[in-house]
Amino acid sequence: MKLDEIKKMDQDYLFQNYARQEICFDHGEGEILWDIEGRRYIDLVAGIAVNSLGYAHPAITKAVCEQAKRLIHVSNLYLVKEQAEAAQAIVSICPPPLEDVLFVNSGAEANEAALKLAAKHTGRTRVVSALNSFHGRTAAALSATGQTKYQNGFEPLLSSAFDFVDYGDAEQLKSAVTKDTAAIILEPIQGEGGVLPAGEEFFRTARDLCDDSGALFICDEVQTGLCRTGRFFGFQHYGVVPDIITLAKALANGFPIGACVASKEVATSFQPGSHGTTFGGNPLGTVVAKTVIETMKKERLDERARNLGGRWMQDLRSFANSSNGRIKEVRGKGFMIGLEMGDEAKMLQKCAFSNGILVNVCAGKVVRLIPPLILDESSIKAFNNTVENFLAQ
């Protein structure tokens, strides 16, 4: 089928909603894609930073297949072996007292259960978040997202119990939290924001405030989770531990699942009948997430975001040094990577993409680097190249 036919079944058949660039991928390996023309792309996107393990990993077409067969979905009506497995696994790359997961299908699903989870173990009615965060599309994580933008033409549907500080004001914070706050939930990344770290006293801050008030902290890791930052999960970088985590993207390197993480203690407030879902937990989506978390123990992407990640920062932001302001900052941390380049930043997007390589725009002025963890290096000099080819024009 050639690209205009897909374009126009897209246009007969399927709700507009997305603002689509006009290619459609047949295949892939490793960090590279090829189109239906066969075309060749260097992937720097990673579905949103859903591949860290890349396209056709042996592993996850393994894991995939062989459960396939088995058997694909039972109700959470039953025990499940599968999904008893992956929840091991997730909690072993987990710091205590997190130990016990909910599975869902989503990060944003990730995200309405754990503020359903936090309003329900502390009876409270209030939740704080921070101004320009993304948190997902549904209700309550719509609710909790501080962008507007994103919620035009929604209101009616959205909860007006959430308090928004600027993202990184520990002074804000304080004033915010009351007695009356039954959670705190940010991301140690905002990664629809424009790859903005929180920084250490922000979220030091949150701990100590949920401590004294009785509060909750919700830890939004659906991007920065499962080794995307350089740890296994973002929150590590600030010496702190959440009540209440969330992962989705990474953690089934393109199945649909997430999971919603709390300790013991937190967990138990959700009794039968609390939350459900018909599809979460499903067996093949946690056979694929065990797979998931044992092949980036065993191939330590943790550390190879970490180190590749770090160097790749250093030329990226050698370069911004000598671009006459072209590229206002650089920053992220892992393989994790923003570009700030005001009206340049869609520039860039078209010519890397003119040669081969996808990046994403965020925040309308951010070049976001999200590439799969296994990225090699010859993937990372082509793009620096390309940088440097543009900031020569």
Ligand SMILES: Cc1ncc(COP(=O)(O)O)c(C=O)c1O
The other form holds:
Amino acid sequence: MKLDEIKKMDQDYLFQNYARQEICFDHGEGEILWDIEGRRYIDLVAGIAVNSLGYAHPAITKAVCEQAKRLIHVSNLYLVKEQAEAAQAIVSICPPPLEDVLFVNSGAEANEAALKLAAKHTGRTRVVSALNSFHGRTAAALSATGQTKYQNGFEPLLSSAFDFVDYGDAEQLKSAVTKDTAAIILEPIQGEGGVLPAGEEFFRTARDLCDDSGALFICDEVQTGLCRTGRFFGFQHYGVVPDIITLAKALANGFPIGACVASKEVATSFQPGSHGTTFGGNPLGTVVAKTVIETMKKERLDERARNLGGRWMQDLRSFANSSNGRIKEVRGKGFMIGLEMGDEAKMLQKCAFSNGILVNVCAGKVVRLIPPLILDESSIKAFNNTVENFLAQ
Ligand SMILES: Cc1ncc(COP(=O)(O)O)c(C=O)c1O
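Take the protein just shown as the form predicted alone and give its structure as the form predicted in complex with the ligand.
Every component of the complex follows; first up is the chain already shown.
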């Protein structure tokens, strides 16, 4: 099928709720994608921080094929061996007391579960979140999202149980938490908001406030989790452990899955009937999740992201320093890097595209690099050359 035909079918049969680029991919390997016309691209987007092991990773392909032949879905009415094994794998990379896992199907659902769990556990009614955050598109997750552009048109469906503070402002956080606060929910690095790290003091204050007030600290690790930032989890950069973390995106390298991880004490506030989902934790998704975690451990992808990502950021900072302010800032951690560029972000994206490199622009002005964690150094060099040439124009 030709690109024009696919475009027409998209318009004829699909909701037009995405601003799609006119390109259609056929297959991939490692960090390389090929489109239906045979063009090759270095993918520094990874399905928005999803394909951390790259495309067609042999361990993932094997896990999907073998499990699909045995059992794709079975109800949570029964014991599910693969689900228990995936939970054990997740707990093996979590610091105590994060030791119980609830599986869902997406990042928004993981946050939805975490927020319900915090309300049930504390018996309280309010949640503190950060401005400029992104937590997903379901009702509670969207309510927790501190960006009105996503909420406009959906009020009063969304509840007014959320209090927002400037991300990074510890003093505002102190004033926002009250005896009614069930939870503080934060991303360790705001992803959609423009690759903005929280800072240690902000996270430590959140932890202390929760300890003092009895609220629960929820870390949204949907984008930052699973080696993306050079640690298994983003919160590990700040020396604190949350009460609940939420995962999705990279967890099954593209197979839809999400998870909410909590201490046993908190997890027991959900009893049979409190929460659930038909597909959550199905054998196929959880076999893949277990394989992803085993592969990340075996290939030391946390270290790889930390070392290569750290060096890459240094290169990019040196370009920024001699860019006459065209690259205003380079920030992030590991393989989650943002180049703040203002109006030129989209131009650099276009220039990269014409050189066969895919990058994402978030918050309108930040070029975001969130590649497969297995990417080859030659792909990093290719992007660096593009930046150098772009700045020379
Ligand atoms: C930090 C964060 N939380 C939640 C979500 C929502 O995840 P999903 O799109 O799987 O519902 C996203 C998606 O970009 C995210 O970046």
